[in-house]
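Form predicted on its own, single chain, as structure tokens, below.
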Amino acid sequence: MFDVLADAATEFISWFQRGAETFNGLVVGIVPLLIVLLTAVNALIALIGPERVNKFGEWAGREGFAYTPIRYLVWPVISVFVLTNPMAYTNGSFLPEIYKPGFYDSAVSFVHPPLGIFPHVNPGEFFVWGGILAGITELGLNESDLAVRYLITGFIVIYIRGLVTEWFTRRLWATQHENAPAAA
């Protein structure tokens, strides 16, 4: 009787050093990971200088159809190429309000088309990729063509649902504020 309520007890506390142990590899792997590209991206927007970031954003940030794809598609695509997930996300916080659900919508949405050619943009991520190749490498298919449309499609994708989810920011903000911009 008293070897089982041992082994339970043990069991019991085997799963609280499990999460200790994910926790560890957190605090040891990606925290300060994180912190480093925050301290140089920080350094890099003061070296450029904020105002110029800002003028960038605002840039963007522009009424108007024509800005839609600098801030769907061409600052997300960056942004997850150069600071990677999850850090990519705070390069929308240089958009005006309006706009931030659908930056982060796109960028968020670009973290898994690109890993057949740049895995370092979601390495955590990189099983699905893997996943699909190991079918297409099955079936005797090219890798670098399901690479290139893949990425091709995540472009598409991320376009499309930058502007959707601007439209619908768009109607939500229109319920709760009477100066809404008008839409694009």
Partner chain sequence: MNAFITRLGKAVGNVVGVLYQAGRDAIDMVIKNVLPFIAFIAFVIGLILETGVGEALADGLSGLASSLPGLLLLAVIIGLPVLSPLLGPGAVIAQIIGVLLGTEIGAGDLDPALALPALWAINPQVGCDFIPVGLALGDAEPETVEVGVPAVLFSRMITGPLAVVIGWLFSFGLYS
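Under this definition, the rigid core comprises the largest set of C-alpha atoms superposing within 1.5 Å between the forms. What you see is a predicted model; the values in this text were computed from it and never measured. Residue numbers count along the first chain shown, from 1. First, how it differs from the form predicted in complex with the partner chain.
Superposition on the rigid core between the two forms places the CA atom of residue 64 less than 2 Å from its counterpart. With the core held fixed, the Cα of residue 167 is displaced between the two forms by less than 2 Å. After superposition on the rigid core, displacement of the C-alpha of residue 131 between the two forms stays below 2 Å.
I've shown you the form predicted on its own. Could you give me the structure of the form predicted in complex with the partner chain?
Nothing else is written out below except the one chain.
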């Protein structure tokens, strides 16, 4: 009777012990680097002056199709490279509201494609790339071939994601604002 209870208790606590190991791994593995990196980038932005970064953001947020590569390719790539996951999404604050979901989609989709070359962007989720990479190394094939192609397809995919998400955002926005007066 007590054995069963003890086994159940062991099983129960083991769920949280595994969680605690994961917590430990993430805090030790990511947080120190994140804090130092964040401090450096915060200081850099403060010394450059937020108004200049703002200006680039405003530039990225302009109307017109010509600015979409800035908004959904250049800006998210710079954001992810410099600020890394999850800080990169704060750069959405420089854009008008309607573009924020598209920017988020572009930026968040870029947190894995550079892992083969710049693992600092998202070390906590390295095995999205590292898992498949392990098979390639096992076969003795050149990993850079795959890493470069993953990065290049990343550029293409995040641009498309930004555009498609912006289109959905506009449609849903229009529906919301149509319904709002009726509901009020």
